[in-house]
Each structure stands twice: as C-alpha cells, then as structure tokens.
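What follows is one chain in structure tokens, specifically the form predicted on its own.
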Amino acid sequence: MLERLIAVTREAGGIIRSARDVDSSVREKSSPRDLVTNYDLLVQDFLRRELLKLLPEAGFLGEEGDERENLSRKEWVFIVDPIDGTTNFIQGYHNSCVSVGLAKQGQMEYGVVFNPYDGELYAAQRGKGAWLNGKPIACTDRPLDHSLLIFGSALYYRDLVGETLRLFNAAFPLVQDIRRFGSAALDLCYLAAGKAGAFFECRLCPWDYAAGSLIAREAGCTVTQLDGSPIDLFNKCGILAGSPGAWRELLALFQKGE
C-alpha cells in the first residue's frame, strides 16, 4: 500500500509543479489570508479519484471541499491536505507540499509528503520507520537550547494571535533560533529529518498534520496537542512535537505559562 501511496503523491505533486498563471485562480475562503486555487481543488479531485480506487471503502477527508461524512464510522480514512502551504505557493516560495494520511480506526497507519519543488518525498508505516527519498531517517537528540523551534500561524484566527505571541516569547529566549516556514506538514516533515528540533502551533485541521504526525513519531518524535494529550484525527486542534528532550522541556515550558 505504501508505494501505491508514494506513486499517487508524486503524480499529484507533478500537478502542482506544472502550475501555470496561478494568481488567476485564486479566491478567497474565509478571509484574503485564507485562499485556495484552481490546483488544490484539481489536486484534492485527482487524490480522491486515484486514493479511493485504492481502498474503494475507505472515508476521504480533504481540505477542499463540503464533505463531512460521519468519517468515525469508517474502517479506513484518508486524510489529505491537496496543497499545504497555498499561500507560500501562490507567492512562488517552494515550500508547499502533497499531503496524504491514511487511518485505520482512527490511527495513522501511512503517510506521505512530497514537496514536488525540491523533490523531497517523506513516508512512513506505522511501525516500520520513516523515510525520506527512501533512506531512513531518525530525529536530533539535541536539547533546546541547540535546537531549531518551527512555529506555525494563521492570521485567520484572529483569536490565536496573543496565545501564539505568548508561546513563542516563552521559547524564543531557550532555543538556537526560530523559523516559520509555512507548512504544518512539512515542518513535521523536518523534525522527522533532523532539520529541527521542535514545532508548535496552536490551532491545525486534522489534513494538516495527519501525513506528517506518522512521519515524525516513526522517526523517534512525540507528537501531542499543546497540552501533551493525543492529537485528535477528525478535529482541529494544536500541535507540540519535537524530539523527546525538546518537547519535555517545551510542554513544561507552556504549561508553566498558564
């Protein structure tokens, strides 16, 4: 199943890295920092068509579209972000990327990333490790004090602005140093890879860290909501994952903050 999931995530990243005139196709959702494009919803179409003959019983969960299907009641789940960094890809900064999970009952058991513009392709198995262009890779053991923090923000929620100020004023002065890249899943991506030490964000949908979350766990991370209890598959909620050491002294670091 694994590889048939690698082969459909790579032909959909060619999608995306074939963009054309993508300023013409964008619209706003909820606000102009909330936007979608022709592509994702042209990618989320091509996924659930190749996805589902996969698993033909399977659930889909998307970004992009009104489905919301009692996906509870499923066996089996994919959960796919079609673009996951649509701004940074509308602006033309390569940070974006393919996005697909799949679940059984409620548990991650795959995920792939591939970011189509640097050709880095993440996957894991539950149980079975982590992957990125098919070599196996494992997360740092660094303490935070020689780790990179990633943090996520959408301007969207208006309601998070002074909860996500307050969380990275805590850890800015404890860390190497600090980067925003724009993708919850790619980041997840780059904790599973070393690249970084921890990540937080304070409110994400399940299609933004599904993928991702396997990734990082079957590369040695933890991965909670902020307040380091299991991460929810079928709702927003936020996120806190690093490596062991970084994200102990991360979670105790917010909590003594409330």
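Okay, that one was the form predicted on its own. Can I see the form predicted together with ligand IPD too?
There are no partners or other molecules in what follows, just the one chain.
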C-alpha cells in the first residue's frame, strides 16, 4: 500500500509543479488570507479518484470540501491536503506539498508528504519507520537551545494572534532560532528529518497534520496537542511536536501560562 500511495502522491505533485498562471485562478474562501486556487481543487479531485481506486471502501477527508459526516466510524479514512502551503504556492515561494494520510480505526497507518519543487518525499508506516526519499530518518537529539523551533502562525484565526505570540515569546530565549515556513505538513517532516527540534501551531486542521504527525512519530518525535493530550484526527486542534526532550521542555514552558 505504501508504494502505491507514494506513486499517487508523486503524480499529484506533478500537477502542482506544472501549474501555470496561478494568479488568475485564485479565489477567497473565509477571508482575504484564506485562498484557494483551481489547482487545489484539481489536485484534490485527482487524489480522491486515484486513492479511492486503491481502497474503495475508505472515507475521504480533504480540505476542499467533501463528505465530513461519520468519517470517524469508517474503518479506513484518507485524510489529504491537496496543497499544503497554498499561500506559498500563490506567491511562488516553493515550499508547498501534497499531504496524504491513511488512518485505520482512528489511528494513522500511512503518511506521505511530497514537495514537488525540491523532490523531497517523506513517508511513514505505523510501526515500520519514516523515510526521506527512501532513506530512514530520525529526529534530532540536540538539546532545545541548539535546535531550531518552527512555528505556524494560525493565520486564518484572528483570535489566536495573542496566544501565538505568547508562545513565541516564551520559547524564543530557549531555542537556537525560530523559523516560519508556511506548510505545517512539511514542518512536521522537517522535525522527522532532524532539521529542527520542535514545532507548534495554535490551531490546525486534520489534513494539515495527519500524514506529517505519523512521519514525525515514526522518526521518534512526540506529537500532541498544546496541552500534551493526544491529537484529534477528525477535528481542528493545536499541535506541539518535537524530539522527546524538546517537546517536554516546551510543554512545561507553555503550561506556565506566563
């Protein structure tokens, strides 16, 4: 199954790579910050068609509107983001990906994340490990003060600006430096590959973190909600992830509420 998911995800990445005249296909969703392009829809249609050929009985949860009801009761559910990093895609900032997760009975079983611009393909299978372009990857064992912290700005939620900045301020003195790349799925993969030590974002949707959370976990990272509770695969939640040591330190810091 993993190989077939990889093949479909790669092909979907090809659609992103070959996109032309992106500007003329941009539409606003909930706000001027929340955009969608024809390519998001095209890639999602492609994924729905090809993934359901692999597992016709599975449910399908994709960002660009689909059936949402009763998915948690299905044995298998695909959780996909056709383009994670849509703002980057529109701006020509080449840090976007296709994210494909497959959950079984509410647990992530397979995850594939592909950035078609640099050709990095991250994959994981529960209990079997995580790979970058076929090579095993592992989270960093550097201490927090020698590690990068990646954060996401939860840009679609005005109510979270204060909380995001509170966590940023609390963490900044304790880490080597902070990065904001604009694709939560890739952010989690960068943790998995040891390029950064930790990640947080105050609210994300399941398609942002489904695949990436498994890839990070299989690489040895801890992935939870911001209060340390288990992530929710079918509802929005905040995410705190990192190498076990970094995650522990940040959890304690964030819980101080200063």
